[in-house]
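Consider the single chain below, provided in structure tokens and representing the form predicted alone.
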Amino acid sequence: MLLHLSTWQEVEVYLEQSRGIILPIGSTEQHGPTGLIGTDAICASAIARGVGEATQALVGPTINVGMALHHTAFPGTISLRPSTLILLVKDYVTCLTKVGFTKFYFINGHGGNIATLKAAFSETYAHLEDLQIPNALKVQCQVANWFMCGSVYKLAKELYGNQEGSHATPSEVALTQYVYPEAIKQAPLSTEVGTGHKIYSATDFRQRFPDGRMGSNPALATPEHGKQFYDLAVKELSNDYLEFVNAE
């Protein structure tokens, strides 16, 4: 059940059965020479829909732009500042809490969002208590990173070994190829790829990782691999969501 394709009456009926909602969040950032700029949002959105179907959960609109300031030296990247993303998450959760939602399950596709999301949850809990909103003390937020699922990580290592890398990875590129086979990109990849450097400013990032990849070889990706990653992530996160939403 997708929030944007529902009526308010349908959401009201849903709330009689469940107080949980899935919120996909990704990023709009460079993903190397062959990765789509929307990769992180595409992956989070597709998996969230799959989890929603498997668990009969309501799925909210995808937060397409995340915290990706370190990628902004590459054309096409759009980023929110951490402070902006915190306010956005706080507003989302506050609006939904006012009408009865208490369990917020963020399916995340971008590692750069994790720290900001956790900070946003803390800010939100305090904000809701200050407002004395009914059900405020029942509100719980959780971030689920699909790429960190145990089954996904295991398959990526089996398929790609140390060529999985940590950004513009073949696993995430494969998933986008499965979702959008008409948008598969081909481009020459240098045999030399930046790896092992810490992340600082956007300018420094582009100097250290000149084509945007971080130790990865996305040329190994296939749509068939993407289907495997999708199925594993949906299964694992569906179980995790149900455990979360049914817990006290």
Second form
Protein chains: 6
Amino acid sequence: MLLHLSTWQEVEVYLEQSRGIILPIGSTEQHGPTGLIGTDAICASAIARGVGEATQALVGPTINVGMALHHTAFPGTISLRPSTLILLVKDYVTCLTKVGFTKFYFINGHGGNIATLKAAFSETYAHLEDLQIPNALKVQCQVANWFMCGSVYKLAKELYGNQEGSHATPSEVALTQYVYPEAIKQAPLSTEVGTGHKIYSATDFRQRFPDGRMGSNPALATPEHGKQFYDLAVKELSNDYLEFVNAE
Amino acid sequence: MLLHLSTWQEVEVYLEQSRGIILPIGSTEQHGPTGLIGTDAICASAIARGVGEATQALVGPTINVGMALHHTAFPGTISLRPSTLILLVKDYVTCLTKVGFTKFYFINGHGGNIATLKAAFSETYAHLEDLQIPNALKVQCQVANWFMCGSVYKLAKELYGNQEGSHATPSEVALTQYVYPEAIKQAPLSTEVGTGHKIYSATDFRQRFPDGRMGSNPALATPEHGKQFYDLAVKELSNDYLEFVNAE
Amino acid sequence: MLLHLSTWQEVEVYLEQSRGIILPIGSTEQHGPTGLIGTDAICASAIARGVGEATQALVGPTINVGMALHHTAFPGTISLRPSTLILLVKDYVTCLTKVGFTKFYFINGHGGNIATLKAAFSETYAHLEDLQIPNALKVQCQVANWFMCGSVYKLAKELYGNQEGSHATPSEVALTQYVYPEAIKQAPLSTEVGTGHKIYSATDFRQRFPDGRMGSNPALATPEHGKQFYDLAVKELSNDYLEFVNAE
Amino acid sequence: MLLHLSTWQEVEVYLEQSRGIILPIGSTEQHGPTGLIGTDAICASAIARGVGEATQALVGPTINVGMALHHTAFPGTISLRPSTLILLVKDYVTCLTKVGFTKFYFINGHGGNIATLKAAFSETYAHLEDLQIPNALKVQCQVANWFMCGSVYKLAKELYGNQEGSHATPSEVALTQYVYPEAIKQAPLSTEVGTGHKIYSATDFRQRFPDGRMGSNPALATPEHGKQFYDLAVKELSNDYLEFVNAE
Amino acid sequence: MLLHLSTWQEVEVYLEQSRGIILPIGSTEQHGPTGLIGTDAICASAIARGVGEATQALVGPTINVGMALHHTAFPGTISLRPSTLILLVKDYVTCLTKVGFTKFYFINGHGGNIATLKAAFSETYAHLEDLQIPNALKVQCQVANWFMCGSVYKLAKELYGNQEGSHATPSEVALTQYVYPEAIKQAPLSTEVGTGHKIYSATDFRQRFPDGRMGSNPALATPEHGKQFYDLAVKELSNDYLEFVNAE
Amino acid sequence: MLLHLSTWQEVEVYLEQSRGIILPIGSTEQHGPTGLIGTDAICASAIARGVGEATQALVGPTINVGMALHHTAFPGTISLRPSTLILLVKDYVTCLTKVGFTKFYFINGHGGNIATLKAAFSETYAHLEDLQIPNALKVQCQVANWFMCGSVYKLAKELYGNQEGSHATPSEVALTQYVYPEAIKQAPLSTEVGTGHKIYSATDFRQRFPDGRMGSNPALATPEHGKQFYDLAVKELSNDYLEFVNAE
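Could you switch over to the form predicted in complex with another copy of the chain, since the one displayed so far is the form predicted alone?
So here's everything in the complex, that chain up top.
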């Protein structure tokens, strides 16, 4: 059930049965010469819809822009600062808590969002307690990173080994190929790829990872792999969501 | 050209020919018993894609949640506070300015966003001047409200007269029916509908407009109307975008 | 009744009869070679006093500095950033709501304030609901732009036609001449005047409107015109205020 | 020379001779049963004009609302939070520094503003250095409290002794009587008056100082005293301003 | 009783007998060629412990970094901006108020903190009232500057006369020598020392006070003096704390 | 070399040889019935000093209060909100970057700080790039969690197995016993201890973990163990620091 394709009265009915909502969050950032700028949002969005269907859960609109400051030296990247993203999450959760939601499950497509999301959850719990909203003490937020699902990780290792890398990975590129086969890109990929560096400023990042990839070989991706990743992630996160939403 | 389906290298090439980008912004808010919660985002998104195709312009990801605080007493609404939305816009425009964009065309689906967007533009121009970014002085932001296009307005009046109302209007509902025919909703609509009241707090709003509509009769909407509105808006905004992006 | 010339006990008595307060807001910004930097504050302040006298309403102190970032490339302009002005309005309204005021009528002298004021109202309603102040749900804020009164607009068109322009207009200059006849300025006015441009950054603004006027010919202003504008605005806004304050 | 009654071209000329500006700052707060709510703004404003005339200095518009949170339990008080006032001061000084001002002389009418003003100055210096504005390193801000002038203090002691108190003092009431003789108030003053307590929250303040006075007997005030205070403050602050503006 | 060496259950017991806590606040800033960068934190911390022992009061962890923006042109200085320090104080006091503390006694080692602390207290009282925390109305914050104790000031004058100066003073250096005799520094001190200048930006400060001292001769300091200052400050502040914590 | 026991001239000399600084960060939070409230700060501080000695690195003052909102239902806990901690880190790093530091090594004693620190680093890099500080692009921040050192983790497993738990662990308690043998606490520990729950709001936390421990048995701790943990952490982090500071 997609929030954007529902009416408020349908949401009212939904709330009689469940207090949970899935919020997909991605990023708008470079993914190397062949990866889509929307990769993280596309993956989070598709998987969230799949989980929503499998679990009868309500799925909110995708947060398309996340925390990607380190990618901003590449054209096309858009990022919120962490402090802005914290406010955004606080606003989302506060609105929804006031009308009865208490379980917020963020399906996340971007590693760079994790720290800020966790900080935002802490900030939000305290804010809700301060507001003395009836449901505040029951509010629970969770970040679920599809790319860190055990089954996904295992398949990526099997298919790509070390060439999975850690950004613009063949697994995430494959998933976007499955979702948008019409947008599969071809571009020369240097055999040399930045790897093993830590992430600091945007300028530094571009120097260390000149074409945007981090140790990955996305040329290995296929739409068929993408379907496999999609199926694994949906299955694993569906179980995880149900456990989360049914826990006390 | 959709930013999310492009690579950073494609954006780099694009920037050699144009400094413009279209940013659709909607809202996630109740639209009466039969209107979709995603109405404003769906309309802005669809029209932005149409304009992008017609003008070869780059279209960024949709800002799905806007300033809808007055709708938050209805379940399913999500809103940013104005101060958060200002920061979000500032972050978006700053990132994109740094890599060379200077013309920001926000195709907007929600009247409640307009004031905050304008405030955000002022805040952003000053911020960019402070940063002394090379392109800062050339940056121009514009908000284009599809529902205020002359041709759209005229057709709405012809088709619906006073029953167009000002929220959960048949024109916007029609447009979503055209885009998502599978999500056309049926629900009883009271013949009495709140109208003529000003907008204050969320609680006050719900008291004055009990089912969420503001003077509108969305039962008049049809997908065929929706197509007409879509075509008119795309045409008018395409011209407007070209004028904007080509102006000095 | 001027708040600044009242005691707190007089305000206490006033609150037994009315919950309304008028807050004049202007700007401190260049108004061309012959317009006073305080024009917008002077006009808002004078009209607010007139409306206060006509309606027995309490008139607060003038907010002398508003949102005029686009004028800051001219010496003498002072501006708040929109985010600061939002906080200021929130602070004002919160203080006054706590002691019983619920109707806030901002008489505004500057077009550049409108968007930020509206954003501030939304932010404030939500803040007051969060605080769970008893009166919060009844709070209503309204911005009343004297220069957009129908009667004012009509007279300006009659007297000046297209030479009214949109900044440093003869109508507002006339009003300041009526209020401060000792401060009528003489300076050469170029026959060429910037017009038709949109407003972006401060530097851009000064390039497009080199002497600060926007399509106006303030040389047409006279103190006698000023009195006419004053009378019309006071009359129209007095009616509007009474309607506002008496509405549910 | 009043900024509000000047044109930007006159300011441009002024800047060739002086980099200084006087910014009056008051407060909008209860001043006991007979003191005007605008007392602090009225005093700061009048004295600033006097100093401006005596020294040919430019005088900006009065900041009518300051930091008076502890008075907000009395109706009619309006206060900025310290964090808002800091932003306001930063915005003012930043705008004026960009066009060439470097000496900011705040004539202050309210003790409660002092700490926040000093914090704001520190915040602003750092902000200006960060912006790398050419004049930033020369910027100097000073707060000049008229009521702490040696000559004023001495006269108050002579005239009123201990009955001067520390809020709603006869000296400040006298000054407002001199400026606004038409607004001299009569009201019963209890012989018991709160005194010697420290200032904490607004609610606490009202409990300790039930009618708003702090150890003062404003019934001793006369307009003639007011003129004396005015003359002394203008003289002393004029000298101080000249010293400030001429110092390296 | 040191908070950091206590358990939460011990704090729970403590709260049955006292609602007071001592919070030492210092600074991390240059103190001339022979003064320790931690001088202000060291002094505040040591005296706070002494007062805690003398009065059985709970002593919180030292706030090691304060408001020292004007010292940041010297290497080793770390400063919060005033707006950050306000948030920090608000966070501290809010946490502690929620569990029952109401008397906050800040033992302060740095003049530059005073204004911001006072601003923070005002901000905090208003915040706590907004939160409607049961104890909020009883919360009292006080800043106690050890270097402004009458007895300390008197001794400094006796020992050093004008050579006490106002920064990197022999009295504070002496106190650090008493606390850390192993860290007594030797370095040439110019006979010329900046004095009499006001404090503006960091760059300006370093120009006026080239070696960081303000009119002081810290070569006069001895550890024995330090013990005397310590004893005087502990005694005077212990009395002051008891008066504060026992007052209504 | 401790920053607090150094002079600015010594720091100036240090900067000729190294651009690195160690910043210990802890927390002030409940650690169960026998754990010290300062545990995380004590551990971070002690280990940071050890690493500083072993590597000749400069060690800044300890950040005693971190992000511990989830512990605030226990008396004695003090926490910054994540948004405050982000500003604090930004202020620290900005000050130090301006005078030449580029390598910031945060030795962290509290798991709850990690997410916010990472968010703060991202925010800070972007801020420094915006300021166009010469060194900005070289700035690198790293968080080093002593309790996640491989050698520490291994020893904890060997000594305590599952009774290590995840908060108020015997390993951290042991370390504080080693540092403060005079503050070893005795208190009854229930054999039932909350475990396996996720962390949400403060109130929820206290319900799930009634005495503050998370699955741990701190009664197993001894000062001798503490010394072992100390030695291992200092050794491992010294190597890590040197690698960090010497990396490009």
